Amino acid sequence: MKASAISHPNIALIKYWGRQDDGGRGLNLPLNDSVSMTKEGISGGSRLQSHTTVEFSGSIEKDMMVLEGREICGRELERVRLVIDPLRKIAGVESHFSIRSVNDFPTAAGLASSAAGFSALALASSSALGLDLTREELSTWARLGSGSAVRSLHGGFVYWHKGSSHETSFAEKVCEGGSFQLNAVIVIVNEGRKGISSDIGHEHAYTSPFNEIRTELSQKEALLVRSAILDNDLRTVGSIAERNSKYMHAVMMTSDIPLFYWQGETLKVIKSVHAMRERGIEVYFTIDAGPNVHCLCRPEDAPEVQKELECQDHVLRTIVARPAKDPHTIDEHLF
């Protein structure tokens, strides 16, 4: 009863912050629809995945995971719990479980590592445990652990159903990457961990005089989303990507513990997509709930919008991502 897979993160277009009020089920349901991409690194040394392997057995004593090299504890143990608890419930299966987990990406700095690992998590457990789930099955599974996890369980382009319940909140692939033709050249200007995590602030984006308005908007800027992707629309969808981004960082700057995610290289960043797109290059940012940015280009212009970032002294490093293609299950374990 042991298997592997892999998941990448991905970079939410229009963005999920904020969660539904379930009467303290736990079941992060979303507060509007969300799209994404999820990505696949193809320079910069990282292929943007999270590796991880799961073995349930009567020999091991208790639930134990190590992240990193670091064994987990308390909350983040838990949220791992809430995701495996139920498939062992689904699978009439009582034993503990043993789980080791690596990202070749760093971990907690924004660029959605939670997400990807939940998706691994989600899927190599319930592989070792025999279940056979679809992708939308599962994501709602993964979902527990991570909400953004939801939309890391298919490559490509995906769109998260806010839904009202455990089964209706779940996410669907839009279009595989070759249809829409972006890249996401993601400028690394801290890759240290994030003082307050992004699970914390869901819980209080509620807070912010902004939440309601991000939220009406978001819902409706989805559908618009989702059509321009199909259209295969960089205008579209780059421009109102922006703006969505730039929405849910002021709900985290309002929120009673504000969340300052951005720093001052940050800003350097996205004054740098501005003056690019003023000579031309079609170019446009979005940032997660951390420092560091994404910027969205069509494939052919990736190579000049990482040239110009790249030789900037506040940037550390690039990484040029694709649309990836969906998590797998894989032979190689790590224990």
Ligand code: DP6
The other form holds:
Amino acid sequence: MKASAISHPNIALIKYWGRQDDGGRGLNLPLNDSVSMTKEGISGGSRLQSHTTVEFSGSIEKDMMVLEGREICGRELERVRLVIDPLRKIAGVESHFSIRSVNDFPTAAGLASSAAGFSALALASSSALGLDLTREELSTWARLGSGSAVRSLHGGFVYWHKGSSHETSFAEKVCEGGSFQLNAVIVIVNEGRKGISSDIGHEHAYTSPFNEIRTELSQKEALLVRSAILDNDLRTVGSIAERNSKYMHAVMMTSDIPLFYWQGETLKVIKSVHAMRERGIEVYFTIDAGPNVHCLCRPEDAPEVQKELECQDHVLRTIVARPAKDPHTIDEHLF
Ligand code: DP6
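Having seen the form predicted on its own, the form predicted together with this ligand:
So here's everything in the complex, that chain up top.
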């Protein structure tokens, strides 16, 4: 009972920030629907992928996981069990698990490493347990580990229905990467781990005076962005994504634990994006829970956007990403 999977992170075009009150059940039900692109690195030395191997066996003495060479424990291991326990139950398996997982990109730096990791975990675990679940079902189990992981169970462009129960909060594919031509030039200004986790941020979102309006606008914008993706309309997708990201950061900055993920360098990249747009390059920015910036543009403009940004002193490096294929199992095991 051993399987491995490869999965990619995703960048949200419409953000998930803040959770529904589920009476402490830990379902990670978001306040609004959200939309994302699952991303695969094509230049910059990173494919942007998580590779995870899961084994269940009677000879394993305790549940254990090694992430990036470090054995995890406490809350981190608990999050892994939140995904695996229900799968073990469905499969009727009581054996312990052993897991190894590696990312080829910085962990916990706002590049959605946990989304890729939990998606790979859900896929490898269900395969090791011999379960035959749809991607939509699998996405609900991945969600219990990390909300945004729900969207990494599909490649291409993805829509997460907020739902109101475990079963109704799932991700579905909007379209494959080929039908909406989009690249993300990821501008890395800091590769360190973020100070305050998204987990804590979600819990405090409701304390911001802007939370309600962000939620309301995001729900409408999720539908607009979905149809603009299907219309191959970059201007609408890009301008709404840029605006939506600012709404989320406004909520973060005005919560009772103020979260300032932006750094001075982040603002410099934002200004460069605006300057390029004034020169006629169609490029937009979006930022998740970290200081790094995703610049959204057409594939033919990506080399110019990358060239402009990578030579700036405050930029550590850039990675160009395109829509990824679906996450998949592979025969190459990590142990
Ligand atoms: C800011 O709870 O999914 O990326 O702490 O990495 O598990 P982790 O994050 P998660 O929230 C991150 C939300 C976001 C926006 C988004 O992806 O929609």
